[in-house]
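There is one chain below, alone, in structure tokens, taken in the form predicted alone.
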Amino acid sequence: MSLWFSITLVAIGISLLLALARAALGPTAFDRVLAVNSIGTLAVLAICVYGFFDGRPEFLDIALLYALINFIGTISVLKYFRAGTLGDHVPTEKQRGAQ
């Protein structure tokens, strides 16, 4: 490949290692969720860079789909942390106190 491709992949790799460290060391669950979201974003970036340097623009469609899945997954996990459920049923204060 080219020098720029190698430099870009090294930069993405370093960012990935930093995000993995934050996911492992993060003091709260929200720090860990943010780190996993960052890892997903770096994966999207790596797919885009590979598609660009390989001359395959259809990889951008794959990266866009992966970005949407990453976004929906992050929102789902955060909703689960906040409400305790992924369904439509949101427990009232009285029901939460009984548990």
Partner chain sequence: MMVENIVTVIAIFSLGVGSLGVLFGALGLLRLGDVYQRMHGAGIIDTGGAGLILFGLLLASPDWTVSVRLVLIGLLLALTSPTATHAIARAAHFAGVKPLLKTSPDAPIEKGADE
Contents of the next structure:
Amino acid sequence: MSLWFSITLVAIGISLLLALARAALGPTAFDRVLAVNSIGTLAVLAICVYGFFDGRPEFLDIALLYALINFIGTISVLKYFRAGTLGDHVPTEKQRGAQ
Amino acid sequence: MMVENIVTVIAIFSLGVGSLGVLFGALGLLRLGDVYQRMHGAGIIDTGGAGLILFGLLLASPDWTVSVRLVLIGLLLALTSPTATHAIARAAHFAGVKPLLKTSPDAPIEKGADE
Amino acid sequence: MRSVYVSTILMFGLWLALSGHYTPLLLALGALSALGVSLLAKRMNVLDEEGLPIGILFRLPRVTLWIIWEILKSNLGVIRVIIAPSKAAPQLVTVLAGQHTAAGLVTHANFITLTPGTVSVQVDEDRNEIIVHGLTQEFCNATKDGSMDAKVSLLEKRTVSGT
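After the form predicted alone, can we look at the form predicted together with its partner chain?
Up next: the whole complex, starting with the chain shown before.
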């Protein structure tokens, strides 16, 4: 079984590199956000599989947290793109046009 | 003994297919034409790849506390990943990134129609 | 107040499943924190029927099995396009949503995004329309034929009658 876990880990690692290439290539900012989001999902999977590979399922707690933070991170980066702020204050249409 | 073997085989099969799915998804992320198309590649990673790998791990899990965590991670990914993808698509659309279209769309979208 | 009790019990159940430590002191602390979180949620007004749709839980399994099958099918379709990117014929289509509540519309849009090959780009709440980016013509047709709309409406109806 351990062999299969390591094969899965290698596959996830290669996918991580491919996604990293897309994050580096761009061309738009949204490509990069998409790639970073995918890297987050892949990292969650990698943490899970590594926990099984190493026989330490406590890693799953970390994966759970990582999945939560990955989502919040993506949303907040997009909100920052859109509104230019992370707080409650959302600039009105006029202010945004003036930027 | 027999049942255990079958479960192990299904787990290995699921892990293998999930790995392939993740690889193809990442390949799609790299190969497809524009942001909107690449989202479909990312979709494979989030649904098919992640789902099958987590299912394989679920079958291989040693006790029930581990299974509970795996199911929670799966639920969380299933709820959050489409929301994140939609947020990216919407943000790209409002930022004025035009999708490459093959034929004439039957719904030409006006930019910023709902604002 | 009923919703506070229900959510406390659900959260304590989650705590029990995740904790793994079952001494009296820790159990009491877990129950206390579940109650505290529920009271906070009540104070934030996120504990309405939309935040805690109990009725939906009983109708969910059938739709879940259906969506898993759809996801597996469309995964294969997208992989076919990734192998030969020239096959990609991206389209923007408008899908009419038959849902009447915001939660139903969001569920529909999420289901569309959840199946690879289609991504909901924009949701128009006033006109009940979802603008969908599909990778090929087949994916668009599969989204537009109304089967997904019917499944989501099934889920939604149970939610409304559950109030």
